[in-house]
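Below you'll find only one chain, the form predicted on its own, shown as structure tokens.
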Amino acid sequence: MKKRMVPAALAIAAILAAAGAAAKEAPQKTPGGMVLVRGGVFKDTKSNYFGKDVTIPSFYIGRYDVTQKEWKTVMGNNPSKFAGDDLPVEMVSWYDSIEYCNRRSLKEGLKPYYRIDKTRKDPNNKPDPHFGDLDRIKWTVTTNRNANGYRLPTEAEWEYAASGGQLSRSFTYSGSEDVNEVAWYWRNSGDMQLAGFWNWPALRENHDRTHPVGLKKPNELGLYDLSGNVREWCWDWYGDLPDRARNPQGSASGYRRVWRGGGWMSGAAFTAVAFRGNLAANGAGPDQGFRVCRNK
């Protein structure tokens, strides 16, 4: 009897081992509306991080900017200047974006990525050396890096994704050398194509504005609107490029947060993958939005 049981036990063990191996190899399902960005070093020769020995772990990022429909579903309001379900949400501060990430995480049964303390001023939020204390909110926001909830991309993650990750073809703009193929910016975001120098009355008369997400050509990873439409908040404090190269997670303190990608009222140069912008965390505008990430 024992001799018969041994082969059977071995067979069961082999089946269980194979099942375990298959489970380990089974690909994790990509969350809805997101794209898996496979990690690695920067391939984009125009990137701020190229050749700086910076490696980005794999992560998920939204295929599109957060839309007004998505915002309203989570937050119950719509702060945007230009109304439309498929338009990117705008007029949102960095703090608004952080709150959205946590509320959406809770709504979907995920662990929030941010710890938000609204009662304590963040000592790392410094006064602007030129303009003083522009940010009077200064919530203390810390992270739980093991959480599976939604978050903002780091500046390095944003640039890695915008440049096409491991599939990068080193385009100036996210997905093309032709800004008009991939970006809504001041010349093409209104009724007619504008020429000459940037001029706000001309933009206003031309009805320049945001456009529904996903209408332009995607980049190498299938991501849309990383150049133009709305500027996108990143997690980081704004700092010098050498600091970013040494530490992709960014500086521990600062006085402004990073935005990337440019927007509908920006010049083409501001929509380039390598351009770095910044704004006080409580700042907002009709060209200021964001997209979300999640850890893999």
The other form holds:
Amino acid sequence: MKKRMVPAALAIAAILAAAGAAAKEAPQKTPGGMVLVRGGVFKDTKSNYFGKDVTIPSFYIGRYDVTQKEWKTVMGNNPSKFAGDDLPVEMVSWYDSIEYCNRRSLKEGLKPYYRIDKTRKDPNNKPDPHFGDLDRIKWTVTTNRNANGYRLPTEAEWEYAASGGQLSRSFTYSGSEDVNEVAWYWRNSGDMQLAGFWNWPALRENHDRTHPVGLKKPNELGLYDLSGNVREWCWDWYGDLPDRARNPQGSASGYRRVWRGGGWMSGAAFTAVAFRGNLAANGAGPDQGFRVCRNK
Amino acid sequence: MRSIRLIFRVVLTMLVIAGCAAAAANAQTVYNNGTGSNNGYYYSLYSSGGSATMTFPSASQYHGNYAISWSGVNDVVGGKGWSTGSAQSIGYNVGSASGYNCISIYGWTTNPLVEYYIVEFGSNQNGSYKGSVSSDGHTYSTYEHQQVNQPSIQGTATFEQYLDNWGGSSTGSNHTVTTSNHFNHWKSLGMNMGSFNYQILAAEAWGGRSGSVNATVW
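Form predicted in complex with the partner chain structure, per the form predicted on its own context:
To see the whole picture, the full complex is given below, headed by that same chain.
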């Protein structure tokens, strides 16, 4: 009897061990609306980080910009100038974007990625050397690096994802050499195609505006609207770029936060993958939105 | 003999084609809104309300020539120049001009983002007075105007407008704008420039005015 039980126990143990191994090796399910960006060094030869020995760990990023529908579900309001559920949310400051991330995390039972202290002015938020204290909010925002909640991409993550990650074909714009194929920008985002010099009254009269997310061609990773439509906030202070770094988080202090990708109001050059834009953290405009990320 | 005749015909045909192309380029007419290139220069016309027309009457001889007429416009901005500017000496001759608010060397730089005007006719004064600069035989008043979260070539931005305002130019004669004098003056005031975007000799009018300009830039 005992002899017969030994093989049975071994078999059960083997099954349990196999199940455990399977549980460990089972791929983590990609969250809804997100794409897994497999990490590595930059393949995009036009990237600011190419050849700089900068490594990005794998992470998840939203397939689209955060839409107004998603924003309203979480925040209960809609700050956007151009209304429409499928349009990207805009008129959001960097602080608004950070708050959205945390509130959405809590709503979905995730651990918030950001610690937001609204009572203490951030000493790392410096006055603009030319314009003075543009940002009167200056919340102190720090991160829980291991939290599974929603967050903004770092500047390096944004550029890595926009360039197609390991699948990069080194396009100037995210997914193409032809800006019209992948981006809503000032020439093509209104009633008629505009040509020649950028001229704000011309854009205004042509009703240039945002467009529903996901209408243009995606990039190598299946991500939409990284170039154009709305500019996207990144976590980083605008500053010098690093060499030889893993998962860089940007400068320790600064006076403007980074945006990337350009928007419907931008000239084509500013929708390029490698272009680095910046705006005070409390700044907002009808072309300023964001997309969310999560740790893998 | 046949081959000489053939060569003559080919040359004649090429001359006719070239002539037609030149005539077509100069016969170009832009109504209200339009942009593109003409005889190697970029041009742009924007208007709202009323009507505006841009032509290139002498562009076959003077490649930077253009003419704009407008009537009852809320706003008109038009001109000719370069898609990428530089700290160059810009020559111009405004043959005739009426009903405008200002005629300026107008352009943008990026990193830092700057919109600039060097006002040759009329006036454009905004922001803080920063001093004066002499260039090309006359004195300009310098203004710095901060724009916070306003539309720009990069999108919503906080940026500077730099204005050197003179407005005393005259029609019918050649003038020079040594832009490096202006840019160096601005730099000495901490008003830095970035990488050049477009740079044009632009005429602007607003407030329901009617008028015209015929100008050449080089």
